[in-house]
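Only one chain comes next, encoded as structure tokens, the form predicted alone.
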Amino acid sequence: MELENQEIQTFVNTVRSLSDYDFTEYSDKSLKRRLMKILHDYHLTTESLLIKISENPEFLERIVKDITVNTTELFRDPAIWHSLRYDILPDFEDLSTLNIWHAGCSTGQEVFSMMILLNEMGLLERSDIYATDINSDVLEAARKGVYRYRFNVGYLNNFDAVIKENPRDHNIYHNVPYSKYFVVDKVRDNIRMKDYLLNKPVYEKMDLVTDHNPFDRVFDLVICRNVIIYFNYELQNKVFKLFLDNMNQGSVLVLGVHETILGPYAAYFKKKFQAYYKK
């Protein structure tokens, strides 16, 4: 069944109309693409749907949740991670606090990977952690640290490549042990994080597009990865915005792989490395 553009705008209305959730300005395909799926798992007409929500305050909310929600892992793409470790975050050593904002931090898991980067790299308690999502689930899921074992085992070869290795240096290798950060137990197919680092990141839900920064502090390093690629031209650049009225001089942005700035605001960075930084 194939979505015609009317029905995804009568969804995107019907929401705003119901919630403080506005669609408007993402990403059409990506947001097609999520309805789809919602119709099918859900077996239900866009005109059911609509109804639906329209009756049920909590199924609306389980829908843009199903919407809203990203997947992410251990050291998700360790190229980024090493340009952290050796050309980023080096910059950042003579900060009496660095702070950091995790922008759209999903289930937690790259909050846990930064934390365990900056504690290698002799920073985390001279850290402040912050992280937002619109999507309490994750953020709920975030603060417990507990993640499936057998999902993530095959992640725990990034957390090797990022902590143990040095790409730059293949003579120098770290006997890092899991347990150090982590405790796996595989009888009940989790690993859960240890209580220090439960204990540090301030997590508040946000939604990048109508909400202010929830916190009193600007920032030396905003981490927004594969959370932008979701949203039109316009939208992207409100984001940008926000970011930048909310970042010290001279602070970094680090962007997903695959997305970029574009517009009004590139002016207002620079590329570095796999970061933007703050002119």
The other form holds:
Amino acid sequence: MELENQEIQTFVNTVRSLSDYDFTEYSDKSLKRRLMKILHDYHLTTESLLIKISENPEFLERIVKDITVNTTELFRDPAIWHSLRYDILPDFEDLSTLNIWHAGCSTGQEVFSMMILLNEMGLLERSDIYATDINSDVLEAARKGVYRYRFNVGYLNNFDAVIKENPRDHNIYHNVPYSKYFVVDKVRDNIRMKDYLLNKPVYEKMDLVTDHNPFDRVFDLVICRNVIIYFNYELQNKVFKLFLDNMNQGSVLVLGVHETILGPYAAYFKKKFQAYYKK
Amino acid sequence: MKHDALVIGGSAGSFRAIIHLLEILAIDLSIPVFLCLHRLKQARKGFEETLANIASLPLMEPFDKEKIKPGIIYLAPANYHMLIENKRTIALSTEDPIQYSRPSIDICFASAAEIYKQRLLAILLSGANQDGTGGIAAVNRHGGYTLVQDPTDCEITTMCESAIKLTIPNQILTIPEIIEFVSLL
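What would the structure be for the form predicted together with the partner chain, given that what you showed me was the form predicted alone?
Below is the entire complex, every chain and molecule, led by the chain shown above.
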């Protein structure tokens, strides 16, 4: 099945006219792939999709959720979590409050990863954790903190790599049981986060493209991983500006391992330890 | 030059062939090369360095929105899909694996086919699943040129057998023949 650029354009315009969602500056290829998947999954043509979203606001909301990509893992890319633990976070140990924003938090795995790491460093109590996503379904999943076990055995390997092992000193081993943070229930096939981790973060629905910072805070740490890859260059710049305006001096922006700041906002950051420090 | 870009896909059993191919690419090659290989999620830096040391041309794992330059080999990063966004830009994606694969050869080939059309050369090598078949079909559909490794020459035949069964590649070649083809680029 092929989709013409004109059809994609019509879809984007229709969504924009019907709602506050704006996919104009999303990455072309990715948007096209997501749309093709939607047409396939719902057995629709472009025309029937446009009619259905025009007539049914709930269906439009569902399609918007389907457009966004929600893949995430506990401690995805252990190397960056090592860097947070040994290079980046120690500089923030003296702050009375550490304000952290997970922008595009999806189903919450990174939020839990961060809280677990902060707790191991003795920083969790002093941290205020905020998390946003465009998709209210994934926020609901984050609030519940229950993940499938069978497809996510890698979570435990990542936990071991980040929390138990120390790549900088192989003589050190922290024997931290999983049960300190979550319950692994193989019979019910799930991994369930502990209540004290569920109650800590403040979740808020937010579209990085159109909304302002919904929290009355300026942040010390902004985590936005594998989100901007779905945006084009112009939109990436807008999002960097949004972050910059809501970050303290010397605060840190953490992007995905293969994401980088290419445009004019690169000048406002200094790259160190796979992270961007606001100058 | 008949081609504006080269895409190579491979999985289990393709490593030796890849090494040969990277060694013999002309050092004045004036087109970009996109390399999409399945590999273990955690095996990261070592793999890139090994290939970079062998390759006749500079080899890198691109950042998202990396500018495409001729004479560079772009290796799809582990755990990401690599797409050709347009003639100037590479895009990465963390969408779900396709055919259990991320990076997916199908996604990489199909996105390159849409951009380079009949000016694309695609090579599919040994592998243990059916990823790549959809990619070869997409390149064919856009008029590009496709080479599939002869299954009798593959360490693991599944991937190329699938491609040959379901598509009509321009040529089915052994590794020495593919190397000869590529050395003339």
